[in-house]
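Next up: a single chain in structure tokens, the form predicted alone.
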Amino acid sequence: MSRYTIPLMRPWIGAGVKKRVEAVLDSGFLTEGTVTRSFEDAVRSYLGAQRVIAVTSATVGLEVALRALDVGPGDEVIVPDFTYPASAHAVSLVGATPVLVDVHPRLMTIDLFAVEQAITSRTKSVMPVSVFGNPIDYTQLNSLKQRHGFSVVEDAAPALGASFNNVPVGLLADITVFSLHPRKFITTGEGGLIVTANHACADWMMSYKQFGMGISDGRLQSVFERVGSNHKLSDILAAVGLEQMKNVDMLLSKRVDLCEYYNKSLAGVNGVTQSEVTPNGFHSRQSYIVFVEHRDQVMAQLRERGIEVQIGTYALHREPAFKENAGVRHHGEFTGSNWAFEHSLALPLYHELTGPEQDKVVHELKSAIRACAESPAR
């Protein structure tokens, strides 16, 4: 039982997905088959895309779509500081170097001067973060890759649904991993989705994360070509994704819309900044981030009334696992980077959040910023 009346996230089950699930349950085929298949059908078909593979997680997604594109060890890939680790833990796990680069502290999304001031006679790939929903600015992304002639692996995690000058999130960069995580508003309780037109690619992936199997027409063979491993989402799994892709655009219209109200409720308050969104694009929202100052202590506030908030995520340069590693290669002073990751405080925001409950949120805000800048903690 949660301690908190407001969750910071509660994912959306509808009454579909448990007849869905019990229907897997009852056909006896419990892995990878029919309905995983249906599911990436679904998302292909929402997206536009050429090809969808399945996996068991996001980070695996990352790792995967960086083998398909022959990076690995003496390789660099850069990747934006302000992100989960599992952005450059992908990097680490085929061997190439992560190079951290500082992002925009309001977007918080790469820096792409940045980019290019890291980039060597080593760099391989771009690992750009759509953090939170928000979507890369691939006019001045493109260009950079047109003269260095890296490829760009999105780690769009949280952007189903978002889009940058109308193309939709997983049409842009060479691969593009979604999670599904229960964060994200199309969940599977675990689970990745890889995005890409490159149809050498796919086969590769889709060999790769069945055992190495060969493909034909799109079909597995039974033989093996390589050395591969086992990503497969079972048709359990899938079940509640395929389920949940029948409402996808209600569901992603109700996170803007909360979202749309606490922009309203929190304008102009005093100590809240509000994060911006990439000129041109169109912000799915995983999350919703604002920036204050003692945010440590509005946020213990916040918890203490029955509100769960959570920092935006983590700046890898003063992780352990990144701060003194040799793989790692530090670019920068990360001023954005600390500053976004010192301030940002992600608000509840789920698809059953009620106007009150938002109210109570705001209020609370308010009330947990004026204590502590009356009284800082020392």
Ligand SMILES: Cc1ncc(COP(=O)(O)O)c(C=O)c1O
The other form holds:
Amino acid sequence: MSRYTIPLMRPWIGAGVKKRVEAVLDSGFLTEGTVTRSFEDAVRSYLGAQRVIAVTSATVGLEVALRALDVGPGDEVIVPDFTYPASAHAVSLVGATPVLVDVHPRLMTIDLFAVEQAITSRTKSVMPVSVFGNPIDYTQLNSLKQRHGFSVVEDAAPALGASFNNVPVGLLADITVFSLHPRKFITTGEGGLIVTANHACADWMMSYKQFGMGISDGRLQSVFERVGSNHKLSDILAAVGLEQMKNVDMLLSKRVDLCEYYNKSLAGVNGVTQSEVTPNGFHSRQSYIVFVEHRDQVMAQLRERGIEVQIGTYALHREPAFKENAGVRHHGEFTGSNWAFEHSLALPLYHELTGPEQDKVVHELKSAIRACAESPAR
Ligand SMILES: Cc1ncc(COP(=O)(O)O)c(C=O)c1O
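For comparison with the form predicted alone, provide the form predicted in complex with the named molecule.
To see the whole picture, the full complex is given below, headed by that same chain.
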């Protein structure tokens, strides 16, 4: 039971999930099998994608995607500084060097000017992050890509349902990875999805995540063609995801409505700066982010009042794992990332959140901002 009267997130499970999970349990087949294939198919047809591969997390998905593109020691991958650490972890895990660059402060997505400045002869990939569900401007990114010839692995962990110029996130990068962690609106508890139109890469990834077994016509062969690992998503978890995918449009539109209500209620409020959406983008609203002064103090006060709020995400250059060293390169200043890190606040956002609860969040937020402006912590 949450100690908060209004939690940050409460996953929507839906009536059919228990039945579906029970059916898997009754079947006696619990590892990855036909239910996981059906879940992948459901996501594939939702996106209009060529190939979808389920794995145990987005972090694993990013690592497998980089391996599939042969990114490894000696290579650099450009990553935004303002992101969940998993983006850069995946780069380090394959032995490549994450190159951290700044983000736009209010869009919070990677600064494409900084990307261009950071490119060297070692740059093999760029990993933009559609942070909180805000899509990347692919018009600009693709023009850089054409000029410099890198591959794009998008960390779209929070961005299922987002699009740019009406093209779904998932169809824009060479390889895209989504998360199924419970703060995402489609969740399997833990899990990830890799999406690509590159069939050779998809076959390689399917093989790698299943002990390196051979693949022929999309089917596993009992021969071990390469060294691989085990990142299979169990049918038990896929059953949860499959049921949720039946409701994907309804779940997404509810989140968009909730965010519209926050947008209206917070417009022009003293002390609140609203985040921005990428022009020509559709934001899938994994989180609702505002920027406030004295963020930590405001956050503490809201929590004391029973409202669970959270920082936006991390500025990686400030974390011990990503200080500049032989395995991590920092490029330029991190003005946008530092500002977003210090000011961003995620407000409660989940399917069952009611209008009166949103009103209470807004009321308490305004009152905490006023209190903190009058007596800021020293
Ligand atoms: C931007 C980003 N990348 C990667 C991850 C990691 O996803 P997972 O927990 O599925 O490994 C997250 C998780 O929240 C995320 O927000």
